[in-house]
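Below, in structure tokens: the form predicted alone, a single chain.
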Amino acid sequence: MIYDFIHLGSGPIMMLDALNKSNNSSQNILLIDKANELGGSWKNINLFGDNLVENAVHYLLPDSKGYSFLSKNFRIELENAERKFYAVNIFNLKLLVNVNNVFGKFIYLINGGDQAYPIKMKNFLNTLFKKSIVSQTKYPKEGMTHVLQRISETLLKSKVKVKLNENINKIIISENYITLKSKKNTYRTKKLILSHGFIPCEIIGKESIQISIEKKINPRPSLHIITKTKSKVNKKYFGFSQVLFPRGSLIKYVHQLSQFQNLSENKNQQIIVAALNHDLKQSKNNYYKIADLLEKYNCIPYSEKRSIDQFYWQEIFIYQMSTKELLKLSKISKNKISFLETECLNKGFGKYSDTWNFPENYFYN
């Protein structure tokens, strides 16, 4: 069988795309992913007893038109910023300072955060009153478990073939159709669609010849800890949604999974992630020293004793392959071979709604 589209990958923004094509024409469209369920690097997990807590949050940029397209599918409150702080050192006095506040925006400049504008001391004033893409952000109050839910759902009961745990470990173009090869099975398609979280395989061209691609990869190391405490859990824990660390810090930026949980009223534990630097190994001994620096910002309640089973590490490789790249194989393939903007979702959603055509209410019918 030769398949009119194949996507690969099962992030949001590739569901979206197969269940749009499936539904406005009879073509035959097969989404393979190498999980074991759909997501991509947006599914939750299961940890420390909790059913689906968030893997990762990342923030949806700003993007009206996709704020619009979540709001109005899915039917989910965004919220905005007012619950994001700077993690500020000033004389080694450790402070939470929310992103609209111009002193906290002043110090995160002067520490160089890795999501700060760079200062220019000719536009200073300008660059410090200005509002922050950060400010701008925006996120599911309830977090992305019900959008993805939703989306997996439709896509499993629609036309849309799907395959999961297939690792595709090579690539063929030829003449009239492209070939992907697993060690189970082989699929033909007439169009392949790839996305920037595609992992290079091996990539034939015609004439046998093996096509070089550059794969470009960006180490985000993260770590989840939960705080269980025998009491209630002082409030002011959760009252943050996102906190930005200085450039240099061990920690880029922690976000509160607390919030998306089923917690009963008397909170006895918190959940939180934090995405790492880059260059930071996994090891018992930065475990502690990420939880004793978050404890002295006060995102993570104080523990005598944590056990290691309060942490999960995970290595985390985003942003594989670069525009450029996806662009010379689709030239090679003569189109053949295409991509979606995957790397921003909101602005993905942005990009694609006008292209997509649900009807109303579809992910509650």
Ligand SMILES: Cc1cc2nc3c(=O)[nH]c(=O)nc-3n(C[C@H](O)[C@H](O)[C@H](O)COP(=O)(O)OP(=O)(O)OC[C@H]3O[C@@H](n4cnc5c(N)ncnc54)[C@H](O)[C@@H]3O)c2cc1C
Given for the second form:
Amino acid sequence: MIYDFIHLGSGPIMMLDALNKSNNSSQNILLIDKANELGGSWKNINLFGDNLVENAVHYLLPDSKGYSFLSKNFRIELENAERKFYAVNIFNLKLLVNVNNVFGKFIYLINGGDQAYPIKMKNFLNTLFKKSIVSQTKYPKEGMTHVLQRISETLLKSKVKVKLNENINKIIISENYITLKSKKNTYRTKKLILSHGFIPCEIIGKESIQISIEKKINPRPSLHIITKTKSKVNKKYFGFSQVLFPRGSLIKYVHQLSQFQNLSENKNQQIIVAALNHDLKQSKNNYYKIADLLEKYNCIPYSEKRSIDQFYWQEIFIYQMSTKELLKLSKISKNKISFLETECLNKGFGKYSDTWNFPENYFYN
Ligand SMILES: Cc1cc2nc3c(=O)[nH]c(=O)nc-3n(C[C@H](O)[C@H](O)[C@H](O)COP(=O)(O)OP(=O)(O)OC[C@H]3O[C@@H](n4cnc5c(N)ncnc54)[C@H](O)[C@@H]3O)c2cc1C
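Follow the form predicted alone with the form predicted together with this ligand, if you could.
Entire complex below, previous chain first.
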């Protein structure tokens, strides 16, 4: 069988695009992922017993169309990133400074903002005196787990065929179709849709010549930590949404996940996820060093004895296919391979929501 479309990868934009195509046509669509869960970098994970949590530090960069797509289609409330802080160490005094006040903006900027970019005078002045990107960033009050759940469940009920645990290690471009191969299976499609999260494999073009693809692989280790206490966790530990650490720290930033769990303040547990320094290696010693640093900034409650099962380390790698390489594949394949712009989730929602056409309450039927 030859599919009309194969979407390779199950990031949110890929799932939504496959759903939209299947709703508005009778075409055969297959979505493949090597992972055992849908969602790509935004997948939900089951952690520390029965907690469904976000797998990483996430935020939705400003794009008004993207925000309105989310609010319109999913029953969520978006809020500004007001509880975002900068971790400051002055004379050994450890403080959290709100990034939205002038001092916070200043500290934030001399450290290069979210991505630790080199300082540019234009950005510096803009952010200091105007509304900063940070203060415009919005996020669902309830987190993104709900949105991912609704998209995944709707996809699984739809006409789109889904194949998980399928690592595509070879793609062959022929005159009339594209062939995808895994260890066990072969698939054919008239049109292959890729995204920036595609992990390049062997790609064979005309006259069996292998196409070279530039690979960029950036390590982004992360650590989830749960703190359990006998009584309710003190409210002050839920005070932040995100904390950014200075350049060179063990931690790049930390995100409060308990805020997305119902009535978290009343519970005797708190969950955070920390995005770590890229070079950091997994070790028990590092788990405890990170917890210690977070305790010092009051991001997590002090605990005399943390057991190893209160930590969850992920060796995350960002495989970033550049737009240039994706365009090259489109050209070589005479558009039988195309791609979606997925680098920034909310901007992607904004860009494609104009062409997607989902009926009202579609994700709740
Ligand atoms: C940990 C992490 C956190 C991020 N947080 C943010 C954020 O907060 N805000 C933001 O805007 N962006 C964030 N991003 C950027 C992210 O890349 C985009 O938001 C978006 O998820 C990219 O979508 P995608 O579908 O292209 O890739 P991904 O979401 O990475 O999904 C790619 C999927 O394709 C599958 N796949 C790839 N190659 C193959 C293959 N050869 N065979 C089979 N399956 C394959 C992978 O298993 C994966 O599930 C984050 C990325 C990471 C890794």
